[in-house]
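Shown here is one chain on its own, the form predicted on its own, set out as structure tokens.
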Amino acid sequence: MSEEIKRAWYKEMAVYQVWPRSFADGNGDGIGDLKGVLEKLDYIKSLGVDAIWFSPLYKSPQKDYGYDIADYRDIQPEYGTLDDFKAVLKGAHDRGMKVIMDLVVNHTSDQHEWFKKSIEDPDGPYHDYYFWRKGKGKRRPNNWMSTFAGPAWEYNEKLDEYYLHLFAVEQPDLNHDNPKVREEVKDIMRFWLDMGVDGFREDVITFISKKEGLPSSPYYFPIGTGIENYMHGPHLDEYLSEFRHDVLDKYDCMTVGEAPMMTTKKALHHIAEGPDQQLNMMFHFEHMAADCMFFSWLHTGFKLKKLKKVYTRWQKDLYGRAWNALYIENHDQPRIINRYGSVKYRVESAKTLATMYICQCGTPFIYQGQEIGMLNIALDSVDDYVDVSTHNNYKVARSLLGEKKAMDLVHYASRDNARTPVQWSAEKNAGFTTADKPWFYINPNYTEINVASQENDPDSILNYYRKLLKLRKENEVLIYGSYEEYYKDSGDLYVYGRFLDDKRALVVLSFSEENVSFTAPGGFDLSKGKLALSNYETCGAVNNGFTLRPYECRVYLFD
């Protein structure tokens, strides 16, 4: 193997993300839970993944569905108990799968004991766990806006002070400049690592250091004003290094940070391999802006060239220096087929999208339901949606664009699109629950799109994912190989090669609903390659080329 790349178990794994509330209901109350996960461990293992990442399971009022944590050391009762979690942990480990927990330490719930005590005793030790400030006359302490829309400061009448919340009102930000807060975080990490957890996905971890004095921003945006004062703050390196040196280095674990507005240069500052490495991988958002400006609510329409440019930059800039985290769906993103694929060619485009990112250099993450091609849901009224950011962003959109366009954006961009219950079968409630009513709406297309209907269909999206993950696992060139893009100026084709020692792979992807002609790039003789995977019954190449059908993809391997 090339000396540029260092082996690590987290580089060779594939990860399945469980958003527990909507995964599987094991006790019949309409809410997904750990008992349901335990019952589905064999299914998860059958996909060919090596780890499960759980979105927050902690005790929470569920104002932001688990990302508002009231107790970091206990399980949300709707999901089960600590013993239930330990059973899932053991079940996963017995099947050779690792378990990754969500670590949400930029903020807590306003129902956390720390926050309650910070109000009860303004002179006590917990008051400085958060950012409490006096107003400036009748004005808030600064002009920062929440990333969920609305002011980032909430007034408390009892204290005559405001507290900072970069997300929902119920999610007060922790003050990491207080060393006692950092010690609390380290103790939380140790609690779960000592239990046997294998790592953390660290939620908006690059927000944990705020600029001294919390200055107002000279810029105004309806969402996120002031972000330059807390994105990559002055002590971020210090705090991330402290967590690694004091805790993480003492365990065989991995970390992946989540970081909005991330670039390769900034990412390398945190994840470049070596003695100063702070995190193993970084979730960035750049590739999720190929149909929008910054985030899905600022919809502009999908542009393949924009997507390719981002992917190529991350593949080239990180290779040999750091490791990519690869994803196209998660709990914060609408379903990818509605965004970058084609509902008309749902099956074909789902397979092409999977091939597109899983064959790149990095660790692939797969979100629940993605492997069967689940789609967005379109509910009649905004009142039918439960996501706090959907309601806040809808209000902004309605004030600027009017009701119809605001609802169009809800249908396209809402996080609730990814949070409908997993569609297990064509039975009542999609086989998700035996309760009369699930906690949230099930997509009406569940009778057509479900796990059971795809299990025994060799051409299903589900079985394609299994073949694709198996192909990656069996071919190191698809894990550790370098990357080279071809057809850069094409708005229809995404073509790239992977190279490792004497091994090569060629990945050919069409993003068109029309037929597109293709000729292999120089250095690739298709007659000497092995067609390892395709989403159509394939035809041979003529003159080293062929015509790609709508959303066709092919992977060739060369020795």
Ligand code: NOJ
Contents of the next structure:
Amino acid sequence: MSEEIKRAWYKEMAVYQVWPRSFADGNGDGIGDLKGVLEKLDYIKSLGVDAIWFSPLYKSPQKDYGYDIADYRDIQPEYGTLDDFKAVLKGAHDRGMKVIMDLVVNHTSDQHEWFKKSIEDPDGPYHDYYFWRKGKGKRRPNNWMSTFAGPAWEYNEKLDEYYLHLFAVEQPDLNHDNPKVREEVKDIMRFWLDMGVDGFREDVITFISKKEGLPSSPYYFPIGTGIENYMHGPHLDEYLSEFRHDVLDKYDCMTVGEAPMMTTKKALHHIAEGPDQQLNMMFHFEHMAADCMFFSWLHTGFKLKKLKKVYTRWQKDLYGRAWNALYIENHDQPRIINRYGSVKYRVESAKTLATMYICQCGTPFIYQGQEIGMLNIALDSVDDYVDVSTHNNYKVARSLLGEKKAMDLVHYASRDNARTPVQWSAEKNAGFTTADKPWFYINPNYTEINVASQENDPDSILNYYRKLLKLRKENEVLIYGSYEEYYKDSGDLYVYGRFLDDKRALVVLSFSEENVSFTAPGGFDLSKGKLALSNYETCGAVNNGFTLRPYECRVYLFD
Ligand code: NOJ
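Given the form predicted on its own above, what does the protein look like in the form predicted in complex with the named molecule?
Expanding to the full complex; the earlier chain stays at the top.
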């Protein structure tokens, strides 16, 4: 094994993300819950993953579906109790799976005790837990806009002050410059780690330090104005290091920080291995902008070359220095087949997309439903959507582009696309709930796209994911190997190699609905390689090449 790369359990694992409300309903009230998760632990394990990341399970008014936390030490009653959580934790551990919690500490809910007390007693200790500021005359304290659209300040009449909220109005930002807030965060971490959880996904953690004086921005965007004043802010290093040294280092745990607008250079600052490392991995967003500018509402159309460039940069810049977190879907992203794949070639493109990212160097994360190729949903009216950011972005889009285009964007970009209930079977309500009505719309395609129908089909997307994760697990070259890209100028093919000592892998992926011819790059003799995985049958090679069929993918291994 190459000496430059250090082994770690979090590097070898694959993670399954559960967004609890839509995963599985165990008590028949129409809402996903922990009882449902418990019943599905064997299914999750059967995928070949080693850990579960739970999107927030905590007590919350659900204005942002759990990312607005009212009590960090209790479970949302709709999802169950702390004992139910402990049963899931034990069930996961018994099956050899780790459990990762979402740590949402950039903000709380406005229903959190701290926030309520910050209003009740402006001279008390909790006022400074948040960013309360006087207005400037009739104007807000600065011109920042929420990342969900609309101003980032909300006025409170009783106090004649405004509070900062970078997300929804009901999500006031915590003031991490107050050492008491950081102590609270560390206590929350200890609470869950002592219970036995194995790590955290840290929500927008790179936003927790705001520039002193909260200056106005010289730029204006309808969404996120002022972001340069808190993205990667002045004390971020200090606060993350404090969390690591005071808490995380004392446990055998892992962290992955969510980091919008992150570059490799900045990321290395936080995740490069060594004494100054602050987090184990980071979820950056650059590869999620291959069909848009920054985020999916600024839709441009998918460009494979853009995607490849980003992937190659992250693979190369981090190799031997830091570790990638790999994902193509989560609860904030529309379904990937609608974005980077092909609905016409749904099964083929789902497998190609899976191979594309899971064979890279890093820890792969798989979002619920991704493993069966779930698709976006198109609801008739914006009123049918429940996600707060969908409504805000729709309003901005409608004012700029008109109703029709705004609605097209809702269908393409809404986070609700990823939040429809998991399609377990072709039975009533897709087997998600026994209630008459699930909490949210089920995609009508569930009669065809569901877990049960794919379980027994050896060529299903579901069984492909299982084979792919097994292949990764059994071949260290796919975990720890270095990365080299070929065919860089191709707008149809994505080809890369992985190298570890004398082992090599070649990953060949087509993103075309037409046939594309391919010759293996120098150094790879296909007649000496083993075709380890493909999404088509009868995959021969002639003269060291072959013709790829629509969205065909192949993984060759060489000794
Ligand atoms: C990122 C989370 O993934 C998203 O769902 C949430 O709305 C924001 N952070 C605010 O917590």
